[in-house]
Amino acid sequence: MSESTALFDLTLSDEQRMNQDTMRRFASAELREQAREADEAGAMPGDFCQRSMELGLALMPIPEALGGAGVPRSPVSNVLNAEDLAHGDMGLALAALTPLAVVNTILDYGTEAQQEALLPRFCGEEFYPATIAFKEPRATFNPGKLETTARREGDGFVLNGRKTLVPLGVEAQLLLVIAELEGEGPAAFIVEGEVAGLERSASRNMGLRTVQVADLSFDNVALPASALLGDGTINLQRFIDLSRLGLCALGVGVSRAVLEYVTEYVNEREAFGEPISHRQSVAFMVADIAIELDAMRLMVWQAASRAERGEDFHKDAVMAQRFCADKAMEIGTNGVQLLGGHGFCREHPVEMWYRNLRAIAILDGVATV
C-alpha cells in the first residue's frame, strides 16, 4: 500500500493520553461548570481566558528560543484537544483555541523577524488576547473569494472590507486579517491596537454567546510595509482546511457531550412503567447519534493524519467538513427530541449545545490546528 493511502494509527501517543487527561479535567472543571451562567450572561467568565493559559496551548507550537515549549506542531493533537476542550463548552473552547490558531499561522508564514516580534507576546504570564478575522457578512459568501480588500499605496497599504463572527474581536490587540491583496492574491495583514478606520462590535446570535464574537469593519486603513504577514503569499486553501479540521473536531465534542448526557437521560426517564429506552424509536435515534460521531470522529481524525504526514488532506478536510456540518445539526436536533418538552427547557444543558452545533455550518477561519 502507497504512503498517500496508508491507514492511520488510531493509537494515542503517552504524551497525548497525558494531554487528554489534562484537557478533560480542566473541560469538566471550568468549562462546563461555567458554561450555563456564561450562556446566559452572553460573556466569558472574566478569568476565564487567563485561567486558560494553564493549558499552554499556544505556548507549545512556538520555539523555545522565542519563549515557547518547542513542540513540535501536531493536527492530531491539536484536534483531539480541541474536542475535550468543546465537550466542555464550545463557546470557551473557541476562546481558549483561538490564540493557538494566530500563532499557527505566524509560524506558517510569518518572516523570522515577525515571529520573533509577535510570538513571545503569547509567552508571557498574561493572557494576550489575538485572533484572526476571515470570515465576511453575506449570504453568499466564498471562502475563496474574499471582498475584503488591501491595496499597496506608497510604502505600506490600505485595507477596506468588513469580517464577522471573530471571536476574541472586540478585544483582540492583535488581528489577522485575510484580505485580497489587489492584483496579487489572498493575504495576511497584522493589525495592532487601535487604528484609525477600524470599528468593532460585538455580535449578539443564537449560539456561540459564551465566546465574544465581533463585526470588524475597515475603512480606508493605513498599514505600514511590515503589516503584511510574511512575503504576501499564503497558501488559503490549506489555511482554510486547517481550519475545518479544528472546526470539525469542536463539533465532536459537543456531539459526544449530547450522546452522553441523552443516554443516561432516556435510560432514567421513565413512561408507562418503563424507561423511555426501552421503546425502538428511541433507542435507534441514541444508536444513530452513536454511530454518526463515531463517523465524525475517525473523519476528523484521519484528515488531520494526513495534514501531519504532510499528505495532500484537502479532500478529506472538504468531506468532514460537509459531514460534520450536517450531522452535528442532526444530533443537536436529535437531543433536544429525545429530551421532550425537557428539551425546550433551559434548565438542561441540550438545549445550548443544539444552538452551539448549529454554528458549525456557518464558520470559517477559525481554530486553525
Given for the second form:
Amino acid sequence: MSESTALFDLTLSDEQRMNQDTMRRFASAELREQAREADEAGAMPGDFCQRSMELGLALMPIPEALGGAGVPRSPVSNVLNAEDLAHGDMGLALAALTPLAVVNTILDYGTEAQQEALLPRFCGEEFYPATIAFKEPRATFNPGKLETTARREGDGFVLNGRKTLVPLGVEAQLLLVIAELEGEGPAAFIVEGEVAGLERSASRNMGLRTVQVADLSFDNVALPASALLGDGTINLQRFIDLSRLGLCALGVGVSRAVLEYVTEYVNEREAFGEPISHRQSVAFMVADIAIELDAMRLMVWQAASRAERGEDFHKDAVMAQRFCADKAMEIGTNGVQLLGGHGFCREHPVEMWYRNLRAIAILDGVATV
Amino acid sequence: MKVLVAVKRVVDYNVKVRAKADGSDVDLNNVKMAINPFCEIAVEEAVRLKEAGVATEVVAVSIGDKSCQEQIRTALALGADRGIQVETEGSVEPLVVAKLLKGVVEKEQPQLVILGKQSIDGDNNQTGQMLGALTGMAQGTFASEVAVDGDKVNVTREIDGGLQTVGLNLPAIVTTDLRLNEPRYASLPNIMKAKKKPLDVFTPADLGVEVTSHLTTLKVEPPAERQAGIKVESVADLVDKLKNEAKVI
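Since the structure above is the form predicted on its own, I would like to see how the form predicted together with its partner chain looks, so please show that one next.
The next block holds the full complex; its first chain is the one shown before.
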C-alpha cells in the first residue's frame, strides 16, 4: 500500500494504480475476450502466454543483474494483479501468474547459484513455461504430509509420487516439485522438463478449462544434487499461505466480474413490467454479493500487507482463504441464480465463472504471491 | 532526432460521462481519468520511431494541473524518455494549448511533433493545426502511417474516400488517427522505471504565454434519450411512414 503515515490507509500508490490500469486493459482485451472460446475448446489461445510476457510479471522481482526489474517483491501488488487478471478469466490469469509463483519461490529458497542458473530463463523474449507441483491426487491429501517422496541416493535424489492440478503442467520446461525428503521433511526439487521417469497427462476438469492443468507422475526420477532447492528446508506453511493469498485474489477478481455482470442484468431484465432489480429478493442478493466481495478483498489485502511487512500472516491467510473459498462459491452460484434460465445457458459467462470459482477451495500451492 | 509528443488527461473512454445537475460541465467527481487514446497512439508512434533507430529522444508534454503528471508518467512508462508539464489551472482552450506547445517547441527544438488528432473530451480537433499555423511548421493530420525519410517525413492521411500521402519537410507536425498503430501495454517493470525518469515543470510565464480565454461553456446536457423503434408489417407501411411520419421521402 502507499507509503502513507496514516494509521490505516488503503489508497493505492501511483505505481499500483498504473499497474492496475495495465492489468485491467490487458484482462479485458486478452483474457475476457478469449475466455469463452478457450473454455469451449478446453485450451489456451495459442499466443496467450507470449502475449502475457508484455506485462513483465515474472521479471518484476528478479534482480537486475540477472535480467529482471529488481523491484522488491510485493505480495500486495501481486494480489492486486491477480484480482484484475482473474476479472478477465481465472484460468488464463493462472497461466500468466504461474511463472511468477515459480520465480517467487526460487527467490525465497534458492541458493545464489540456483538463482543465477534459473532466473535468467524468465528474462528472455520468449515465454518460459514453468510451474509448481504441489497438490496430490488423493481424498486424504494433507499438505503437511506429502506422499511424493525423495530419497537420497549417491550424490543425488530419487523422486517418486504423483501430483495433480498442476497449471501449465503439460508444457512446463521447469517444475518445482514439493516432496517429502525422506527422514528430513518437506523440500522443493528443481525438475527439468525432459527428465526420464516423468509422465504428464492433461486433466479434464469442471473449470479452469482455459489453462492446461495436468496430472504428473514421477517414477524413480533421478535428480542431481543441485536439484534440491536451497539448503533443503522449505517453510511449507508460508509457501501454502502465500499461494492461498494468490488464489483468494483470483476469487475476488472473478467475483467482481459476477457482481458487475448481474448488476447490469437485473437492471435491464424486465419481468411483470419492471426491472427485476425492483424485487427485494433480487436486490438483496446483489447487495450481499457486493458486501461480501468487499470483505473478501479487505481480508486478502490485510493478509498480503502483513506478508509484505514480514509479519506473521498465517492466521490472516487461513481466515481469508476460508472466507473467500466459501463466498466465492456462493457468489458463483448466486450469479447463475440471478440470471434465472439465462444463467444456465452458455451464452452468458456466469456459468463459466461458477465453474471456475469452485476451484478456489480445491487448488493449493499455486499463484504464490 | 528529437520527437515531442503531447498527451492530454481526459475521462477514460470506458466511462459513461454525466452532465452536472446544474448543466455547467461534465461531472468529473470520482471519474476515472486516463491518457487520451489518440495521444496514446502518438506516444506509441514516437516510441516505435525510437526503437527503429530514427528518433533519439522522445519527450512527452502535458498541459494541466498536477494531476496530469499521471498521464506523463504513463507516457514515460510506454517508453518516452522524459516529461514536461506546463502547469495551468482549469480548462484551457485549444488556442492556448497551441501557444503553450509552441513555447515548448521553441525550447526543445524537436524535429517532429506528434499529437492526437483530437481529445475525446472536447472533440475540437484544432490543437495540431493551430500549432502548425503558429510555428509555421508543415503539418500532416489524421495520420495512418508515418515514415521518416532523411529530412522529410511521409504521412499517409485518412481522408474522405481514401488515403492521401503528403511529404513534409522536417521539422513537422503529425496528428494521429485511430489506425496508425495499436499502443502497447505499459509493462510493470517499465512503470517502475518511469518513476526515475525526469519530469520538468514550467509555468505559462516561463514560456512567455499569457493564458486567456475566448470561450465560455454555456451549457452541458446529455443527448436526448432514444425512443424505442417500431416494426412495420410491410414495405407499403414502411414507405407510408417514411413519407408521412418521418417526412424523409
